[in-house]
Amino acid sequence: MAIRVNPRLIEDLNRFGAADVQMCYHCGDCSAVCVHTDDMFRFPRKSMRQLQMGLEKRLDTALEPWLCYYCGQCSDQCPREAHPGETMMSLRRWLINRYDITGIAGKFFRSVQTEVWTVIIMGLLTALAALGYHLFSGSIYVVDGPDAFLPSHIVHMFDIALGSVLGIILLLNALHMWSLTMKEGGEASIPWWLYIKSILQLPLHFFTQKRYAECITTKKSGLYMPWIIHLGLMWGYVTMLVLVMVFLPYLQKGPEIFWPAHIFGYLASIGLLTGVFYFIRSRLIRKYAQYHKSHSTDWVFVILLALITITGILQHIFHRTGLPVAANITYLLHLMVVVPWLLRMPFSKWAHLVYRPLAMYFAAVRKNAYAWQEKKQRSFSPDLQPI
């Protein structure tokens, strides 16, 4: 069957961060020296040759772009200096962009002027409708309240309703996700049952992210500390969510402080400042190979989650210090933050939160499957068993 070629695929992978596909010879270094690479899925090398023959429906239904969690090591083991690890990473931002049926991912990955655009304008609806609300009801010197600056009766409704359409969102795209890659990427139909038997690799590699702890398999101790931070970041940022939608009546009780919501706030805190400083110091010096190159939307994710951190612990400090107006004036600042951040969640960084369990998911789905098609044809071709 006839493949159709698209030529102009590295280019438009030039825009994602893939800069210097065309160096690699296919040496296959980088394979080599991948702990997770296998027969079923081999990376990066199979990736950076469909990228360069321009075979965009195979990196379409591919899963092995998600499979890696760039530690650098094929960066580092690179004859060629093609950086590998960076095209991978690049291909993640690419199927993002694939997977949304809105079409917006593209753009922001596209283009740094229309996402930080898209930032400031929403930060601004943002506060003129908090603004709005002002003139009508609420007071600036009240943080608790009905007569609250910003009751969080409301911002807790906008919340759920925001929450809500980005979760439908997320959720169009992963059912697109499985469609391009188990029904257009698999090479036969998979038995129900068999997603329900590798179920709980979903839960397990998002709440533990284990792959990630294995990338270094040279690492002097036990631990590797890249993981530390990334699962810190992770579980800091999903408690903070959890937190907001379901909890932000009791958070913002005061100025005593609820210490059964707010002690899971302070956990989270650490985390994700842990988390944010060592990322924006990593990216800044260059120590490690998947920090030599950034993408313009991995400088927005950080910084914007280092102004909602801070701008959150600030009116904490105020509210329960007695200052009403430092408090709401610092809450607004963090709505302006926090709101755009939310908006951009299915088309950034933050959606490999659900596409990377879901990819460890599918490919043990396909493993199981490919065992299964296995034992079921020697089961009906008896010359083929093992003497």
The other form holds:
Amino acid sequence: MAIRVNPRLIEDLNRFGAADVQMCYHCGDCSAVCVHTDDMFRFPRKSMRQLQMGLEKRLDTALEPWLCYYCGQCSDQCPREAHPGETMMSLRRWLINRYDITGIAGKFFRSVQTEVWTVIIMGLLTALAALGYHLFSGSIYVVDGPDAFLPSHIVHMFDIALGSVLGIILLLNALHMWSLTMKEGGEASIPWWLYIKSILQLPLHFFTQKRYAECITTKKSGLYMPWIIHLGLMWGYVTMLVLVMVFLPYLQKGPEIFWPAHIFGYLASIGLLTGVFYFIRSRLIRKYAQYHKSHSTDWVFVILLALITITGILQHIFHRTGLPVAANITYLLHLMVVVPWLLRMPFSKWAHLVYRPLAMYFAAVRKNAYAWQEKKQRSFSPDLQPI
Amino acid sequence: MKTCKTGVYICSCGTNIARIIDVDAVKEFSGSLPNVAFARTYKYMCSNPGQDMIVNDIREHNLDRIVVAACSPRMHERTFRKALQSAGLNQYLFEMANIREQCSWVHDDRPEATEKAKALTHAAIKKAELHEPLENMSVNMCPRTLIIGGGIAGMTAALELAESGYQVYLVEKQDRLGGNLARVDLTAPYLDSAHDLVTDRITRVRNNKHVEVHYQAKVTELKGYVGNFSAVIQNINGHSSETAREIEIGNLIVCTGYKEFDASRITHYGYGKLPNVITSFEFEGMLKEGRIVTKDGKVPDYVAIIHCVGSRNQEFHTYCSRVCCMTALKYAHEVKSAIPGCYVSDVYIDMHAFGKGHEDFYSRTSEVKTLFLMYEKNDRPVIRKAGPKDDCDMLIEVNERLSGEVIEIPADLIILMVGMEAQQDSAEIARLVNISQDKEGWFIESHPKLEPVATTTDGIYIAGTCVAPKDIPDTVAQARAAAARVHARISKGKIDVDAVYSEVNENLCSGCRICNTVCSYSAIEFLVSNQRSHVISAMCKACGVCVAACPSAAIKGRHFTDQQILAQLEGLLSPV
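Could you please show the structure of the form predicted in complex with its partner chain, as a counterpart to the form predicted on its own just displayed?
Then the entire complex follows, led off by the chain already shown.
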């Protein structure tokens, strides 16, 4: 059965960043140089082709874009300047939009105005809510306790409520991803025990990002260490998320330092600060292929994260140094960034935190399923020779 | 037996010959034969020192026969004949033994190959003994040239000669000049106007007093030989008062071009049935009018271009038509600049972008967002009418090679890149001017690399797309090359013709005319006055067919007499 192409797909992908994919003439240099491409998951050339041709059905179900960590080697090698690495990146953005059952992600990715205005409005609404609360209760001179300007138990409750709603949406999106990539994309139905068999792949890739470490780094200068910095950023972020979602009241206690909680906060801050500084700098100087073409959503991502980190650190310092007014104002600013940040969670680049390790896991399951099928077929027909 | 003094030279050809043949053994053997003064070996006989060796030996030792055992006489017979001439010896007292192509290159057993080389050399020595001194003929060269075909090739060749002051007859089948190029809008890869190229030449041809253009005319008869042809030009429209005219010419250039493949022969493309499936030439017409529309006047949202229609396929033509790939890219550009939102897909087998500027043009076409889809040579795309729910007129199913997927692409207008074919009347032309055609009908050049515009008939040249598909620059280059060849000959006024040809002994000839019919070069005429056949020596190629066919043994092949050939056989077969 012939697949009908979507002739307009490529134009749509342009808005997600894939600008030069038409230049590709399929020499295959990109796939040859990539350390991650293998017999079952071939990229970037195959994905480039599917995109050029508008094979939406194939791309919808593809895991390949997530298997790439974008070291940029393929873009450097490309004789036609088709930027295969950027194509894979754009496909990831596009897939976040495809997995999203609400359709909000697509709006953010397709229009920078929509995204920026949403962030600003959400920030202002947060400020309004905080100030509204202030009319009835709380004092600008108090940082923690029930009389605080922004009492941590209320913020904490709000955090948990917001986090749960968005977490559920993210979970539904992840389920959607599973149904696209594993049910529609797989050749045959996969038995449940194969999912169990490969389950360790999920934490492995989440916590180590080991495939990023395997990417080629030969061409680069001494400052080039994206894996370790990316990993540090992720660890810092996840630590901070846990601290905020679970231990917020301990964090906000003061003014003395509460080491059991704060030590993690300091370590996380180092990871976050290094990360955002490194990625903003890289995207500004545009020396390496993977930072050459920044999509508007990439900028929003790093800038928001930088603001969150800086305001959070400042609030902490002001609180510990006996400057409650400054601490409360920075805290308000901090929340004005955190709320839109959290709200965008399942609809933005943020979601790759979940989708990428999931894809690595699914890829491992698919590989095992394929091997299992082969074995089963061979046991039915012993004459069958391996190809 | 005649006594003579023969010098024998065995060439090593670097290692080409010496690797398989023991040249010293051949030397020893040849030197021991009767009538041989001495034999020598040398690394490269064709080099200047090799030739000087022959010249000095002739002078010092009064040699009167020279035999060189080396490569094919096609390569170096003329070289060595010149050496004989410069030493004051008649150039025909020479014979070559081919111990390279016919021996060292085709054998791998050294002793046996050496024996064979000895036999071949012996044969040459025996034949040379019977050689006679012969003199070349000199014939007049008529300075006028006939050119068949008024396309870009014909006009270019005509102008090249006419602008040097030589008379040209240009015979064109149609009522206008310009040929196929006049039907084209822009040219690839620089997107220049074809109209500009053509009109400039048409004006120059029409204003040149040395060019006599015959419209709606054809050449119906050609007699004679190089430098002395006579041709008949006939009007084919029937209205003209002048119906036939005989002209005298020295040379003839065939520039009859090509015709396009008939797309309706590929039934599943639906050409002729689906109104929006058109050929590249029909699309050129649209471009010239400046309106790209479907049959019902709608601006297309989807345009598809299908390559290799009739080309590169066992069923129709196996060859590549060379210009269609770039023309297709040109269409993509023109469609995109006329309808920027149009979705252009280009369905090809391989992209042949071999010429100057072509690869760049291919890149630029990718930049304007053309979708390139690759199909398998023997798995053609299938076109069908779209359903009522589709937003397009037709759908093309392609088994796409680069993705391995069977896909369906939308199309409102489909352009079939029809290949080039030999003209319908090419066989007639070939017979008329006595040149050969290959199995596809293209005219065959004398040598595909070294003689690309000459033919096996002296004085007949070919240029442009009647030889094989080619683009405008190649066509123009060939037309100028053919004109240059003609120019070089007519500027001398006379030409030398080899003394090797057959001769009829009129005393023995019975007038049976068998030889008239067997001659492939129309070189034998029958003289009614004395009822004898006569060989027009300038036209004879010395193939020897008439010599063998003559029942009265009245024909002698000069330089290949029966005695010479028998002596050669004797040499070949005698023990070594």
